[in-house]
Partner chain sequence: MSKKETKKEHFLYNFAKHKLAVAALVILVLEILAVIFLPVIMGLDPVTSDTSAFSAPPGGAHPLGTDDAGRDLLARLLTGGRVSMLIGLGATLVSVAVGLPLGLVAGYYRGKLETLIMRAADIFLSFPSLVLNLVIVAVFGSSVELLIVTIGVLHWPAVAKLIYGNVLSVRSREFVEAERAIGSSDAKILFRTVLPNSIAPLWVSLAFRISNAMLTESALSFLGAGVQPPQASWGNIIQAANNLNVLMNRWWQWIPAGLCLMLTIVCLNFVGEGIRDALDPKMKRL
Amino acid sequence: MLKYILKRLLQAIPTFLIITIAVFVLSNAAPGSPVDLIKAAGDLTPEAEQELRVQLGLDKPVAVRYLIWLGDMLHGDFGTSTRTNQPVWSLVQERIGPTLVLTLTSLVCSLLIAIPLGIMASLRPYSIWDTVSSFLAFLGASTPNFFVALVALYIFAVKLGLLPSMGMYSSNGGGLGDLALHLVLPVSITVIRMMGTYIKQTRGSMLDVMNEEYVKTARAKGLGEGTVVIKHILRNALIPIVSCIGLNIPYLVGGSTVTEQIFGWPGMGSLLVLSINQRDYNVIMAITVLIAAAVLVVNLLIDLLYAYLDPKIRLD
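What would the structure be for this chain alone in the form predicted alone?
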């Protein structure tokens, strides 16, 4: 097991480097720079402009700047934000918690809704449960996330005033109840987009497993239907579902960026959009590192989970 983990970590290094190189090159290739934005905001003499470029390292080639950034990053230094002149890590650290709250709550809620619906649809094919599940899966897969978010925001926050429209807490502060109210809209939008995939995957995986010999043997032994479904069918059907969760992690992060921007959620997604608009390269790269590391670690954990769900899998 340890040998497998070390092997996967070594394989992740080139993937990580490719991701950071691609983001660094693309962000620097975009029109404009921090100096251009400062220059457009006020008077900046040519001498001051050149001095600022040297100070920010923009006078060096992109390859040299990437190597400098990589060396600093490996020493735990993510640099300083050109927008706020604060350490990048302190800015990002403030946004990690809200993003985790939003994404993990959305993931858990979507699984709690989708897996039971998928199970009921597989146990009663072409029934009303199957029809409802198929409709929800189609709705979630076909409806644009940002469109649903704007419609929900208009109806429930603007017209009816039932839910808060922006932020994580009210202006006068709040506790867990206030946080839960602010989570309703962004979590609901993310769940609608995600649960369709999990419903279809659960239904298909359950139907594939139902006719296996060990399921027939379990029923022949007189085991209760609940035990057969949970212990023998669902457990063996979970591997494709777990794979689906791993594949959806990048989309979950990307979707939360759109959701955070619409609902003013103070997470990494909204900070990323702001940093891109302001050409704050150091913040962009810090968020890229965190997202890439999270995706690579989650995929490693999912591979380890395979071995737990299916004893026939030997990672060594």
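By rigid core we mean the largest C-alpha set that fits within 1.5 Å across both forms. Just so we're clear, the structure is a prediction, and the values are computed from it rather than from any experiment. Positions refer to the first chain, counted from 1. Compared with the form predicted together with the partner chain:
- Remark: with the core as the superposition reference, the CA shift of Arg124 between these two forms stays below 2 Å.
- His75: CA moves 2 Å or more between these two forms after rigid-core fitting.
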Given for the second form:
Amino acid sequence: MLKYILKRLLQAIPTFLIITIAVFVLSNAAPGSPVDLIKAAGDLTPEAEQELRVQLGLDKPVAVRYLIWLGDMLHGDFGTSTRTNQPVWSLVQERIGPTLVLTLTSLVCSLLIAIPLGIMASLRPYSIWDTVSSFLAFLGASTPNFFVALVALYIFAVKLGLLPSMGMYSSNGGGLGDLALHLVLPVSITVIRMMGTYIKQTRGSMLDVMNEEYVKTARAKGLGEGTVVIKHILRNALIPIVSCIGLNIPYLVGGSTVTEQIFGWPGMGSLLVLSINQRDYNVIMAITVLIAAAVLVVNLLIDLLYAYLDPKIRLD
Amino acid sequence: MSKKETKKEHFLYNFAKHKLAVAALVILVLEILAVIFLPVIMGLDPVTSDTSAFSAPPGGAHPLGTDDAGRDLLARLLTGGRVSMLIGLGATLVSVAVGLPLGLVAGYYRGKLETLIMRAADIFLSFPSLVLNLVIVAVFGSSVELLIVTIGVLHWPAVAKLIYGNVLSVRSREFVEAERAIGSSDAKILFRTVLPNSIAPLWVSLAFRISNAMLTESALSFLGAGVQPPQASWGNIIQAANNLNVLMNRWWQWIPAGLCLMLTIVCLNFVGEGIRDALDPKMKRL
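Please give the other form, namely the form predicted together with the partner chain, since only the form predicted alone has been shown so far.
Once more the chain from above appears, this time first in line as the rest of the complex follows.
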């Protein structure tokens, strides 16, 4: 078990480093370095230019600059935002919570809807449940999510006035109930998008396990249908479902960028879009690296869950 | 009649049985013809502003109204569709051009090359491609060509994994062993035997891949990081609805493009399902 965790950790670290290198190289490839900007603004003597480069640390080789950047970042120093002149960390920090609230609520809601639907569909193939779930799955895969979000915003927030259209809390403050109201639209949109994959995966895994010998054995020895379904079929079908959840985490995070933008959700996604439109590279780099780290951590947690569910991994 | 022809006829026969897929294919063909030829036939201009009609509702000289810069929205809808479809198709071709050889090589040669390629694929898959796409656009700016390349390249791992999985199961089959035994070259085995026997799932997935690439493009353009005005794409037309006033009062500036995009995606997915069912009836449903 310990060996398994260590192995996973050792795989995650290079992945993280490669992503940071990619982000660093990309941002450095961007036209318009600070020196160029100052140079364009007024005339700069070669000596002054050299001095400026030393001051900004741009005289060092790229590899050294990368290591300095990485080191600073690991100490929590992400530099200064060129848009607001504030430290990047203070900008990003307040965005982490809202994004976590949105993505986790969306994930939990999608699973709470998709797994029971998938189970029902697999127990009664070609029944109404099966039809409903395959229709929902198709709908999720076939609708441009941001367009559905806009239509929902138009109908429920603008026309009917049932739900708030923007942000996380009302301007006059508000408690948990207010937050829940603000969550309804963005979460529903994400659930519509993610649900299909989970329904399909649950149905498929359940059907795979159902024909196994040990399920027949369980039935043959007279276990009740409920026990067979939950303890013998679902328990084993959960393994591929959990790995499907892990594989879809990047997709969930990427999509929430769009959702946050539409619903004015004060999370990392909307900050990223704002920073990209303003070419605020330090913020872009910080968010990208944080997203990479978050996805890797979630995947590690999922690997642990996987080991818990599958004794073959745990005992190996 | 050769065996190949019967197979093709069998496929066409099965596809034709899937009524929804056939209807979807007809709609797609009509759409493609419309976006290619209608702007030319009707002499539509998607970029010039009509200074007498800013944000004009549908009617008169502008059947679908104008946007806030006074540009004709019917013209933009059609040329935007052209751009969106071109990017969907182009990006899919790029992802196949990158993913297919990598998957083939990883599955056939195994060893270090396999580890390297498949690890790289995992790294790509462990990061939200939409976010990476946004960053690339921030750095290099955006043009249709760049979008085709970046969306395509970021989608290579899915293609590579699909091919890789199939090559793995095909490479140890008897007919490949037999070819090796009679001393055929690697290239011959790869392209004449392994490839044709592992490519079917790629055909099945092609329509879904195009719809996926189109969704990515539209999301990027919607966020302002895709196709840039004055050039139109369905995504950047819908971007107008980011403005609450447009969302509330000017449906013609965003609903038609959204409906066209949705119709295209639904049709592509139906065609994809039709192809899948026709190639492999066992895989039918979900």
